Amino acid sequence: MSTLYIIGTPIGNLEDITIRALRVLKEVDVILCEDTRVTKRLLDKYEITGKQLLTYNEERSGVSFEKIIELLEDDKKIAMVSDAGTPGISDPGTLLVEEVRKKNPKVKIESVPGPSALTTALSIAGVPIHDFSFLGFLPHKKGRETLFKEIAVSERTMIFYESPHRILKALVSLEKFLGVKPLKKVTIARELTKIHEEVKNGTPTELLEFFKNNPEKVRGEFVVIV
């Protein structure tokens, strides 16, 4: 039976790969990658060779849905990975899984769980996480302000991802909409699982001042927890 494996891969430290994930990557015929160069570094570290690597992302660049369906119909075993973390969690993957389930429901779709920046950050943040909402990457423009307003009034923990290009703007928006609410604290996790992993918390104003005074730390992807 053809199988599509959805594999979580390291978000930074390449040692954060499961034994099962390595076994599956060795067994499959094709590996769908967000960026083949990134995936090849992981494969090289664990001496996994001879695999057909195909680029895939949700913008339909690289291999098409049709080609992937065709490979699965030929009883190929396919693994899908993103550059870092779990496919489908603010990474390519969701549309492919949906398309495969629609076009060929006989294909077995199997999850090989692994790292996620979301759960990694929450596990070390020290904030209430019994009830939270995950917003992924916030939109660049349309709807962005509305989301910050929702974050400001929410009674549950709110989490989103942000890039180094917009983290300062995000903190400005949090400062604007959270104001001086004493119970609203912000935690920022950056460079998770890497050498310079760091978790900072405080008010939006305090964090904004910190990153403005330490521009060298405005690097990598950020997990923001309110």
Second form
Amino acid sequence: MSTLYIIGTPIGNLEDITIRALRVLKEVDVILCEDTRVTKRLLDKYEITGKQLLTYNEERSGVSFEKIIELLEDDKKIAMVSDAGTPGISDPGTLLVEEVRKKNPKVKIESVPGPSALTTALSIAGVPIHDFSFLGFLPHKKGRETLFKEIAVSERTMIFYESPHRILKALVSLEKFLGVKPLKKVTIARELTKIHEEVKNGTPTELLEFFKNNPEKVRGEFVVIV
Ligand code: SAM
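Same protein, different state: after the form predicted alone, show the form predicted in complex with ligand SAM.
So here's everything in the complex, that chain up top.
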């Protein structure tokens, strides 16, 4: 019986990969990727060749669970990576682990930890993190307002992921529910580990003003911490 490795990969800077992750990627037979083109860039940088790359996603349009179980039962070593960061954190991975455990409990599932935008943002936000809630991506419509209300009254640090298309909308909602002169501050961590990495702290009104004056910064990837 073989092993399924769940590997954390960089969230921007391709140097953010562990020695163990590189060794395991070199040793496995098959790599399950969210997007093979993205993973290929990482493999090319570290000259890892000769691997079978299979597209895996949890909408089930890529390789099936049955095929993955078959490969594992055939003694193939398999690694699973997402496009960036830690699989399962707002990314594919969770269902795969659940399914493999259910279908064949003898398969060894090993973690090969790496970065995540969640922990990276918290590590440089300078806010209390002994007690926080991670909300992933907020829903676009149903339930979105309820979550902003929860964020506004929570005594915990609240953290969520946001896209450039919705970041201003999210700040407008935070302004609405936190108020114009809130006690709570908001931190936006943007483009972490990349050239334009930036952390901005302020009230939602101040941050809206900042992005209005710097529209070129309404780009890239965002983590929001309240
Ligand atoms: N699995 C990833 C992780 O462990 O963080 C998250 C993948 S999720 C599909 C992508 C979202 O994570 C982005 O929209 C953004 O909110 C956040 N994210 C990923 N990389 C980031 C970065 N370099 N800087 C800021 N946020 C990032």
